[in-house]
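Next up: just one chain, as structure tokens, the form predicted alone.
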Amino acid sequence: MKQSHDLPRVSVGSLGGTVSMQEVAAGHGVTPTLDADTLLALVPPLRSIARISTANLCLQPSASLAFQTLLEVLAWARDEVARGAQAVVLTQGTDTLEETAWFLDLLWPFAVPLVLTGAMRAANQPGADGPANLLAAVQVALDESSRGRGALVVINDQIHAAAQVRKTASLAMAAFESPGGWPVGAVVEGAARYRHQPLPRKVLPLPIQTGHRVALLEACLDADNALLTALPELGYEGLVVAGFGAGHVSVTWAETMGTVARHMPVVVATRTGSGPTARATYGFVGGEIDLQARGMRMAGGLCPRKCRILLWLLIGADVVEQLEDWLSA
């Protein structure tokens, strides 16, 4: 058995979320209350596999996380790597887990694993999944085969790539999937088992500005275009549209979006939840051929929410000219 000083060093940062929640007063619902050390105390085996340092980065529902908060989390994680951490694990709420993972993945320059996890059941509920997910996350983070894969989401003994993972159920235990494919791996007997070797990664520079805004609007039946028309005057610098089917909108929206595209980059994704946008199939007004002719970019397989994060970071780093390359990756 390894002595404690021989164990690998893992840094665990807590951001709150259901994994940290419990009911403090009957009938008032669960709220974030458990700090990182308390979470670790629920998983005694962790101390036998790693030297763990903890940090309480924030304690809130993940719906209230902001880009600036994530940049601060990233700075903490980078400092931990500089101080010798061999892996970094973050616990947070599942509501925005897919977005947080993608944001951090785009900016994570290290081979050192960055693993995110959470829970679907609060800490005081029977069958709470937080302890098992935290143990699995640390096991994956310590696995040599996890190096070079960027940010990973480990939950329900599945390992998901940040670009593909989606929360597809509101309350189910098996709430996370990688639509259109499979998780990149699984946790089997405490070890990571991957389907393929790490793929080449690209990383964005840190943003040099953070005050800009990117809008996300969803196409829906018989929607008016008032919000679209107002976007340039409201000070937005980018737009993502969750379009119908393979990336389509109404005639009215197509015309208005063409005007908006003269002022800012516009990306069209699919609202379906699985599959890519088309590029050269539909020729009607509002179809992808028409939209591209009006200056818009098609998102491919990247979901609308992740398109917004990508575009925000590209604008923030003043490299928006790379947008097409990222969407084609």
Second form
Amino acid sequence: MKQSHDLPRVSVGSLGGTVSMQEVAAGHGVTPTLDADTLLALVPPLRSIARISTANLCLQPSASLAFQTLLEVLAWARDEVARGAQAVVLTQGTDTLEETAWFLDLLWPFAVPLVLTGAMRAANQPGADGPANLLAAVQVALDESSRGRGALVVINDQIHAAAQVRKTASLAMAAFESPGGWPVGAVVEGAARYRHQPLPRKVLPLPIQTGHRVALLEACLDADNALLTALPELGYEGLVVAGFGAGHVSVTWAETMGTVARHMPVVVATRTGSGPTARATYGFVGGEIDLQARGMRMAGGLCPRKCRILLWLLIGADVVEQLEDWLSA
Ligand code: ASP
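So the form predicted alone is up there; where is the form predicted together with ligand ASP?
Let's see the whole complex now, leading with the same chain.
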């Protein structure tokens, strides 16, 4: 049996979410209350596989996490690595896990694994999945084969890449998928099993400004263009449109978006939830060929929400000219 000082060092940061929720007053619903040490105490085997230090980074439903909070979380995680952590694990709400994982992945400069997890059932519910997910997250984070893969989401014994992962069910236990492909790996008997070797990764510089705003609007049938038209004067600096099908919009939207694109970068993604946008297939007004001719970029396989985060970080780091490279990667 290993002495505790021989065990690898893992830092666990807790941000809130269902994994840390319980019902405090009967009939009032669950709210985030459990701190990181309490979460750890629910998983006794953790203490025999790692020396764990904890931090309570915030205690929020994940819908209320802000980019600024994530930058603070990132600074904490970077410090932990500088102090010798061999892996960093974050627990948070599942509602925005796909966005936070991608945000952190784009800025994570280390080979050291950064693993995010959460839970679909609150800590006081029978069959709560938080403890199992936390154990799996630490096991994956400690696995040598997890190095060099950026930020990973470990949930329901699956390992998802930050660029692909998506919450596709509101309340089901199997709520996460990597649409259009497979999760990058699975947790099998406490070890990470990956489908392929780590792919080369690119990392963005830290933002030098954070006050800018990037809008995300979804195309829908017979939508008016009032909000689109107002974007420049409202001070937005970027726009992502979740377009129909392979990245299409109505004639009205195409014309207005063309005007908006003279003021800010505009990216068109697909609202379908799976598959890439087209580049050279459809020739109608509002199709991808027309939209590109009006100065817009097609998102490729990146979903609209992840496009918004990418664009926000590119503008923040003053490297928006790299947009095309990132979208075609
Ligand atoms: N339902 C959410 C969760 O799974 C709540 C949140 O995202 O904070 O954690």
